[in-house]
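Take a look at this single chain in structure tokens; it is the form predicted alone.
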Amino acid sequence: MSLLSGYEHIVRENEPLAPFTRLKIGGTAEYFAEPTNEEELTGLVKQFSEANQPVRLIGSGTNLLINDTGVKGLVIHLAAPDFCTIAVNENRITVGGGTRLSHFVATAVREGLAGPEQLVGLPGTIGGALHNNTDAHGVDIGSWVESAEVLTRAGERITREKDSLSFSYRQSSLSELVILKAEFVLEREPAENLTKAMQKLWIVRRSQQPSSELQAAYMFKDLGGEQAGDLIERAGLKGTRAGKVELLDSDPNFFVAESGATSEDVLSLLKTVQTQVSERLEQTLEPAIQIW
């Protein structure tokens, strides 16, 4: 049987991965699929793990670097309705893991659910989210979650409850392939209240991060309660570049790459960064940006 057999309609080969990050670097997927519902991706993953052939889910691509040489094996990308769903009751949310984050915040608002307000203006998906416990202002999404509905690398379906999660500094145990879905259990809060802080963090973080329309990707955690981009600063390497990528000025932790910059050129700054750092302030900086 073809490794495909079954799943023509749905993926494609040697898929350029470049254009599903926010960096806009990057090779190919070996197989690359969209599917449309959960039936299609169960059968898929376990198709490509009983032939022993690596699968990855991409999302919205705002922490990953893709080498250039390209990806082998199976990428999959949530992007069809079935994976977007959002539903509220009372003070719970029930949210699709490939839903926009910033869909889950104007959801929470609006309903007056308070907490998400917080996560105003960040990039990336539900299920991104979750994985790397994003977080903002001192607080982060994994305190909010009740369950969480996972496919693991074997196409077994899970059901992880909030006694069996763990959720730390830009990290957490969800370590399966896919979150499904997940559930929140938010406190009431006026929706006026919440939609006047929104908007106020919006205009703060707006004027933080680099526009949308630049190449640019969040290398470093954040170490020790300093900021990474103050690291740097303080290292000297303000202005620093590599081949056609260079760190963005108003916040050195943020990767800027032109037209025709590589993977290769982004990996030597982050090197020449992680090694002048150590050396002169004797801090280790631990990429957040996920490579493959």
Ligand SMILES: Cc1cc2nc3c(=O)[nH]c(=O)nc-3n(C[C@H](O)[C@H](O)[C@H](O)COP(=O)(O)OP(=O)(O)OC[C@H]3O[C@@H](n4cnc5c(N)ncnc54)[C@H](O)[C@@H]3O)c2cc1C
Second form
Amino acid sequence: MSLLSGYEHIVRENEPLAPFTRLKIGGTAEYFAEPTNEEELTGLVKQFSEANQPVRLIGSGTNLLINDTGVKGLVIHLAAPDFCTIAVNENRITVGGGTRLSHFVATAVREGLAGPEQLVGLPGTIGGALHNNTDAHGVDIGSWVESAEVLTRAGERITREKDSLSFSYRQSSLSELVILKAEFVLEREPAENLTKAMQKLWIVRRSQQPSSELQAAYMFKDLGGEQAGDLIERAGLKGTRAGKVELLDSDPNFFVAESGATSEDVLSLLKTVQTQVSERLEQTLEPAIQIW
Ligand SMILES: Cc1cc2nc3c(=O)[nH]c(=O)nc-3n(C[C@H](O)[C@H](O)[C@H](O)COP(=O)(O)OP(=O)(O)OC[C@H]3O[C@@H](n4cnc5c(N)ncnc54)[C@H](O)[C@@H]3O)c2cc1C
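Structure of the form predicted together with the ligand, please, following the form predicted alone?
Let us now look at the entire complex, which starts with that chain.
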């Protein structure tokens, strides 16, 4: 039986990954699949795992740097409607792993459920956000999780309950291959109050973040209570660039790439920033972005 047997209709070979990332950089995936339902997803994962092929998940690609040489094995994208669901039941929201974070935020606000409005304007999917425990304004997505449905590398579907989960700064114990869906329990608050709070936060975030048309990445984790961007600025690195990638002037923790930039450009700038911050401030910056 061939590796793709039975899944030829959903798997593409040598698929360029750059269009699936915010940096728009990187080579191809040896195999790339957009399964249409959970059955297809599970079968595919089992088939590739049994053949000892690497399998990875990609969300909106806003926290990924893909090497120009590409990646071996299978990359799965949960774009089909079955993975992008959202359902509200009183103060509980159940959200599919492929659902946009922005959809979750808007739904919670509309339903008068507090907390997610703090994440307004952040790019990404629920799966990516839970994998990284996305946070903003000291609020992290993991704090509202009641349970999560996941698929293991062996293709087994399990439920992770709140008491078996741990979330810390940009880290989560949801380390299984696929986060299929998650249930969040939220506090009630009038939708008008949440809408106002969200609008204010949105204005602030828009002024701090690179505009959505820019090829950008949020590069380093904050350190010891200090924002990575402030450390980079204190090290005198504003304006630094490597090839076609430069630091964003308003927040140098964002790397911004021009068309034609390479993964080498990003890695070279990353190294320069790390080295200079270490030499000048004796601090070690750790990448927030995942490198494939
Ligand atoms: C402009 C900008 C601003 C940002 N601001 C912030 C911020 O304020 N706070 C913050 O925390 N982050 C921030 N980020 C980083 C990023 O947006 C978040 O971490 C986001 O939640 C990642 O989601 P994604 O879908 O893009 O994940 P991806 O980049 O696609 O993937 C990230 C990781 O999650 C895994 N993954 C994705 N989907 C699944 C799934 N369904 N199941 C299992 N694993 C999965 C991937 O395998 C990968 O390891 C910012 C990024 C940008 C570009």
